[in-house]
Structures are given as structure tokens and as C-alpha cells.
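Just the one chain here, laid out as C-alpha cells, in the form predicted alone.
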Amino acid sequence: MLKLIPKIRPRRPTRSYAAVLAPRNESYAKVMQSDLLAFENFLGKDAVQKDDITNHTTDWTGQFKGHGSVVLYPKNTEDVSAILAYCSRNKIAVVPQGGNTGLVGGSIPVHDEVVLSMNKINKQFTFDDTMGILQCDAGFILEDLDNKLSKLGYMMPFDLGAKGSCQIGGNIATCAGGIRLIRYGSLHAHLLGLTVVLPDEQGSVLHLGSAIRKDNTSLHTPHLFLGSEGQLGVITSVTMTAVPRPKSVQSAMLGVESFKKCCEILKMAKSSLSEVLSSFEFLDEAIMECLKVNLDLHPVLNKSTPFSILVETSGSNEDHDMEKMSAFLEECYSKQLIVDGVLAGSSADATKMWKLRESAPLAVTRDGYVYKHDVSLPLESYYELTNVMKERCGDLAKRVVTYGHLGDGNTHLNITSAKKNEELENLMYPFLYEWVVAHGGSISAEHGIGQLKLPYSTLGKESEERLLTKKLKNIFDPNAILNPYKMI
């Protein structure tokens, strides 16, 4: 019987990237006392915070630190409309902020922008448990929504490491991915409608889409805001589908000798596990060593292998699912695709397996500085990137590790060093992102552009597409007050 691993208290990591701090746009007005009084007038004094706002001006990694002038806490769509109308008329820049759990600085003020916090917009919740349609305020925390749905036999169709603090509005604005995408698809497959407030001088409120699964009567306008990173408007309400909560969840850890065999196992899992396959996660030998050294988390497999695969199935019949998973493991052995494998026999077994995968982001931070990357690639180039960067960084890097969502081509390549190293950074950037694009990949799979990747945001995108996004920005945000210095 595998033992549960004690909960590890996270330590704030230190990171450094080649992000470029944009100079302040002097066309934006500075927040004056008269503006603060105006905010207090239509929001109430308790909704205007001028002091002790560090939690809103610094991201959780400690990398992105802005100044911010004030934090506003609207309670509903009408409050958001009043804020954006006032700020647009007075040319005051605004940063929408949800749970502030991002990794690219998208929700952090760069200079003295007003922070519009969604923390208090979390009251409205309705769910149709026949059609599986959820309608809720944008400020709901993802885990809270999942717990509410659990009582009704459903769950959210995506799962994130930050689920205890990220908000559904921010999840939509960043088009969050996570570990269930191979089973349930991206949020594009689930979004039905949005309530959005535009940053124009009227604070226009748009009710987009509908609360039905099939509506083909217009452009699918809600999807313009999916992944828009707070550039076009502020999402205040979300309508989307949930999925039935599985009654049976099976987990297995596999030891694999080559990356080619990892891909063969994925192909076989899609065929043999088919309708119940819900996760296919990847960890290389370097991250397993990092977990052991930095967090005292040990492998569940008896044999050390270059690669580990974590497979999960979710279904409605435990006997059926266990039989399918067992048959899958036997087939992997018979075809000599794996050299070791363990099927979780209890929730404690599964917890230990998932603890390895979920602790990987924390483990690398214990090395000192960590350069985190979130890119997607065709599988033939997925691990080649790791090998290329190992050779390129050489002894300048303390560790080069890879973990990620192999099932959808998303790799989290992490390069660590004992301390900030400008020579190492110059070796990595822009080479790494140019290499990704040259091999048919994307420089951001699920974390977005934000501040971090703005210098490289044109890579892999046609100039016509970039021009189109700027035109859309001008239409929705005519005074360009929303989330400046980022993405677009």
C-alpha cells in the first residue's frame, strides 16, 4: 500500500525572464483625489482600497511587480459598467484581475493602472442538472464551482493546479487548459455565453450567446473573449456546460525507455482506453530526480526509467474501467513498450502518483532561479526541444527538465540555475521561441502572452492576423484603457 505524502507548504519562487517593461503611456491620466471620491460615490467607501494593495500589484511568483493606484471591488455588472465608463471618459487605464494566479503577468498593473478586482462578484449561481448548463458570476473560484457541481453529480470540465484560488472569469479570459483537455476538449467546446462590459464611455453591457447548447443564429461572439486576456472587455458572468462526475477513476504510472515509445503508448491509449481516457501526463527522468532531491518525493515505480507516463481513466463502471486499464497495461508489457508499471489500487496510491505530477512546478523552484516555459509542439519535436536546450545551455543550467500534457502536445520545459544568469538568458531568448515556431509549435500553449511573452508575440502569427486583433481592440476599447502594455 502506497502512503499519502504530507502536504508541502509552497515557497515563493524566484524567476527571471527576458520580459521588457514598457514605458508608461503618458496619454493615460493619473488617478487624482477627485477620481477616488468619484469611485467612492458610486461604489461605496468599502469598495475602494488605496493602501496595502501589494497582493493585487504583485503576482504569486514575485516576478511581476507593479505600482497600481487603487483597487476597486465592484459587486455586480452595474458596478463594473460604472467603473469602465468613468475610466474611459477620463482616460484612466484599468487592469481586470481575477484570482491573480497567472504565470505571464497578465493581471498585474505595469505602472499606476487602476486594478478592477472581481473578488466580490460571486453570488449568482444556477445549474440545469438535466442539460448540464451552468450560469454563474465570473468571480467564483474554480474549486468552489466544482464542489457545488459535485453535489449535483457533475464537475467542471477542466482541472488546474491553481483551482483553489483561480476564478472562472479569469479561466475564460486566459482560455485555461489543464489535465482533462484530452478527454473533454478545451473551453471552446464548453462556452455558451458571456456577460461582458466594454471599456467604452458608456460602459456598454453585452449579453452574448445563450443558455442553450445549440444556437447557430449569429457569429459566436462569446469566443472572441475566450483567451482575450482582458484586452476587449471585462467578463462578469459565464454560461457554459459542465460534465457528469465520473463514478470510477483509475490511475496508472508507466516507466518507458524512449520518447518514441511514449508516443506509441499514447496512440494505443487513445484506441484501447478510448472513451474513458481522461489524462495522459508526461515526466522525464530529470524532473523525477528534482522531485526526489528538492521535495523528498520518490518514484512509485521500482525501476528508474528515462520517462514516466501518468495515465488516468474516468468512467461510470469501476469493474469495466479497471478491466480496461489492466488489459491496457498488459498490452503495453506484451508489446515491450514499458519496462515497469503500477496500477493504483486505492485512492492513496493514486494520490501519490498525482502528487509527483502536481508537485513538479514547485520542485523546480527549489533550485533557485527557474525559467518556466509553456509551449506546444508536434510530438515529433516535443522532446527534441528539451535535448536541444540541454546542449545549448550546457553547464550554465543547473537542470533542464520537462513535464507536461503529452496527450495534447503541451510541454512545460523548465531550465533552472542557482541564481540569475544573464548569459544563460541570452542563450535561451529569443532562440527557444524561434525554434518552437520553426518546428510548427506555439510559444504559448495555455498560459497566454501577458507581459512575459509580449516581445515575442509576433512569432508564428501572420501580420494580417496581428492587424486584425488590433482592429478588434480598437472597436471594443476605443480609448485603449484596458490592460495596457500586454498581449496586443
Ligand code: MLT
Contents of the next structure:
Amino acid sequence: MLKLIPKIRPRRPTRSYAAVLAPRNESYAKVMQSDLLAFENFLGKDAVQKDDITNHTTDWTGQFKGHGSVVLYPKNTEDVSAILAYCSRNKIAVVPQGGNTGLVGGSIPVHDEVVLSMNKINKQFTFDDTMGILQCDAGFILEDLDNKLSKLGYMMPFDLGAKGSCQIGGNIATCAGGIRLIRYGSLHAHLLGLTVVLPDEQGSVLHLGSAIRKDNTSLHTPHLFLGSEGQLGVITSVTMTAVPRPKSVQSAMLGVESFKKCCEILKMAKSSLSEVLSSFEFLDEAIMECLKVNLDLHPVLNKSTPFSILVETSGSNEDHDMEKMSAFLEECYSKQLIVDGVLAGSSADATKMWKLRESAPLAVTRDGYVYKHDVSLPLESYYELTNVMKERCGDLAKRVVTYGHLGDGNTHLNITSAKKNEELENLMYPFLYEWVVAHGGSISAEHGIGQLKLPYSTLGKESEERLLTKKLKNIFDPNAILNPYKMI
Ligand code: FAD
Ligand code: MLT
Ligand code: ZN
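Write the structure block of the form predicted together with the ligand for the protein whose form predicted alone appears above.
Entire complex below, previous chain first.
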């Protein structure tokens, strides 16, 4: 690598929330042998799995374990339609599942819902390499799509640590954010059209939106499915824009002594790196320690600092971008905003930096029981939340660590303890989420509500907005069979 440069005592919770999940809704039918035979009949035997399904009934963190007894593998939209029509007519609850990398327990059954896996709907792929418009099946893995686009000079406009497993349909259903949102915007900016199957008695197939960039002839209905968490319908095909693959990517890691300086650096990055800035990621020293202890991953900076920033530029001219990045780093140094910094001199160097950031979720799960948080906050409160929670949790927490997408105000505060701890939970909740809302934030930045945040989902949302959401759910899912006990 090129070396470039030499608290408040908490108050008691004010409201209580039903932290327990809803009991099984007995109006749903239980899956019987006759149903399994019917599924085998219209899908084929190989599409109905009854044994060894724990991968589909347990989430990535291992904290959510459902009780479903069957996984269905439709091969195309028609199969999905047949499943939803059958289940709707027979009042069988269904949970759509993509790559099962979601972090709020949204993709696994709570009780005995049938799992509808999208793993086999991954054949259709077309790409217009002039307009940069992609049409593909919803079961494609994000990284596979990105690799296909790479050969055509393009890339997906978003990226996340789970790219090797998550699917584009799941990404749309969660409105995934990730590490490039600062540059390319959210999926709202890229989605053009969807094929969705409704959970009604006909299994209605809808083709929403179109494959053109500008189309104001109707409401933008595909966007209703962004972040819909499998509540409205099953997405089977996606039409969206991709972006030209950058020819030059520069990564640098900066050591910073105060959070205030991190924010000043962000402001400077936006003005100095402007059109080439593609990521601005944040790690505190507690997550660095957690990475070292649990994964044997070591910092790339020589000096240990309370905060590290991973900044990336993506552009089309290596000399130009390198010059910009170097000038930016020199300015950071001359203004005494950073005390250490390295610019990746090779892709191996960059990979080492990104490995630290992208391994953070794994490092915390290895630390013990992890209480994950994914919230948005105005920058003045971004790290204050960590300090407040550190003070509040005291010795009950094993570790209080923070990483996140500082460039878009999304913090991932993770609190670990040796094992699940009710006393710690009572200290944290609902205090944490109330604090976030009181400070102008959102209790779910990018992971969604799922099961994890259901007890807090009313926080910060007007009742009119929630009522409208429920009305929409009733229109799309009249028999309420899709992904019950969650989000809505
Ligand atoms: P699943 O987990 O299978 O499902 C998620 C939700 O979508 C469920 O409610 C499910 O019912 C629904 N769903 C899935 N497929 C469909 C479909 N075809 N039709 C209708 N509904 C569907 N998230 C971020 O936003 N940013 C990050 O940076 C990020 N990093 C991560 C890093 C790691 C290591 C891990 C494990 C997760 C990370 N996540 C991140 C969370 C997760 O990867 C995303 O939410 C992802 O978009 C989920 O996609 P999936 O295919 O795994 O969906
Ligand atoms: C991340 O940014 O690393 C992800 O959203 C996952 C997490 O919060 O752990
Ligand atoms: Zn994230």
C-alpha cells in the first residue's frame, strides 16, 4: 500500500411493546398430505422438498427459526401463479424466500407457512447495452448478475456484503441499500418494471411498468414493491437500469480522531471528489477490535484511531481519478482531519480494506449473541447513539460496535453479549428506537421490519400512512396469505 502520510444516564422505557410474536392464526389451513400431493402434481416431485429444510427455516444470524415443513421450488412465473392460486383458495399461508440473507427474520416461516423459494427462477437474462437496461428473472444472485454485466461493460448500481447469496428479487423486496447508494442512489432510481404474481385466487400475473426509461402514463406501480418484504406479491422478473462499469476504482482508508472530523471529511469528499465519489463507509475502533479477535483480520492503518473511513472513487480515467484522490487525501492531512491514511496501490490492497468492512457482520455474529440495529440518523446524532447505548448498557454488553454507510446517514450499531440477555434487552428496547425517532431518524434504514422490528414498526410513522399500507395489503392479498405475522 502507498503510505500517504506520516454520556447521559438513561431514563426508563416510556412505552411498552408487545415483544412476543403473534400466535398462529388458526384461520390458516395446516398443510396436509393432500396438499403436498397437489403441489407435486402441478409442480413436479422435484419441486417439493419436505426433508432437510432447516436452511430455509433458519435465518443468516441463526436467531430466527421457523416451523415450516415444506419448501416449494417453482421454475417459472406460471408455477408461482399456480402455487399462490392454490394457497389462496385453500387459505394456506406462504412465505416468499430469495437468498435468505435478510437480517430481520422476514424470509423464514414463523409458524407453519409454506416456503416459496425463488432459487430455480434464474434463467431469463437480457440486456440492452446501449440503454443499459436489464431484464432478468428474480431468482438471480446479485453477484452472478454483476458478473454477467461485467462482460458487457456494465455493473449493478448497488452492492452489498451478501452479494454472493442474495437475489435481485429479494433486493427489490427489501429495497436494499448497501455501499454505493451515495453514488447511484437507491433502487427507486433504477427500477423500471416488474412481473409479480398476486396471492389471489387466480394467482394473477401482473406486468408492471415497462422497459423504457421514461414512462409517466400511470402510477409507478412497480415501486410499490420496493421494500414490500413479500407482503404484496411474489416478484418473478425485474427490469431495471444498470450503470457503466467504472474503468478506474481507487480505495483509501483514513484514520480519524473524532466523529466531528469524519463528518467534515464527508463534506469535503462530496465537494472535492464529487462525481467520482462512490463509497464513504465507517468503522469505529470497537468493530476493528471485534474483527481482529473473531476473524483474525487486522487494520490496514499503522496508527490505531477511534474511527476509520473507507472512501472509494469510481471513474473512467485512472490518472484523473488518482490525482483527485491524492489531492483529497493531502487536503485531509493538511487540514489535520486525518492522522493516518493509506491509498490502495493494487486491487489486492483494496480487497484487504473492503474485507474489513464487509466482514463486520460476520465478526459480530462470531462474538456471541448479537443485537443488530440498522437505523438512519441525522449526522449530528449518528455516533451519539453509540455513546448513549454504551453508557446505558454498561457491563451488560460484551461489545458495542458501530459500522455503517456514513455517506447516507445509515448506522449499524451492534451490541453483543455472551448469550441472549433479557436484562440487556429491557435496557435497550424500546429506548433505542424511541431515541432514534426523537432524534429525527428512522428505525429501519435498509433491512426492513420483518419479525425483528414488528413491535416498533409504528414508531415515527403517522397512523394515516399505516392505514393506507394496510388498505393496499388488503387489495393485493385479499385472503391475507402472504408472509403473515410480519411487517404490516
Ligand atoms: P431474503 O432474505 O430471502 O428475503 C427478504 C425479504 O424479501 C423477505 O421478506 C422475503 O419474503 C422477501 N422476498 C424475497 N424474495 C422475494 C420475491 N422474489 N418476491 C417477493 N418477496 C420476496 N442489506 C442492505 O440493504 N445493505 C447491505 O449493505 C446489506 N449487507 C448485508 C451483509 C450481509 C453479510 C448480510 C447477511 C446481509 C446484508 N444485508 C444488507 C441484508 C440482505 O442481504 C438484504 O436485505 C437483501 O436484499 C435480501 O435479499 P435476499 O434475496 O436474501 O432476500
Ligand atoms: C452492512 O452494511 O454490513 C449490512 O447492512 C449488514 C449489517 O448491518 O450487519
Ligand atoms: Zn448496511
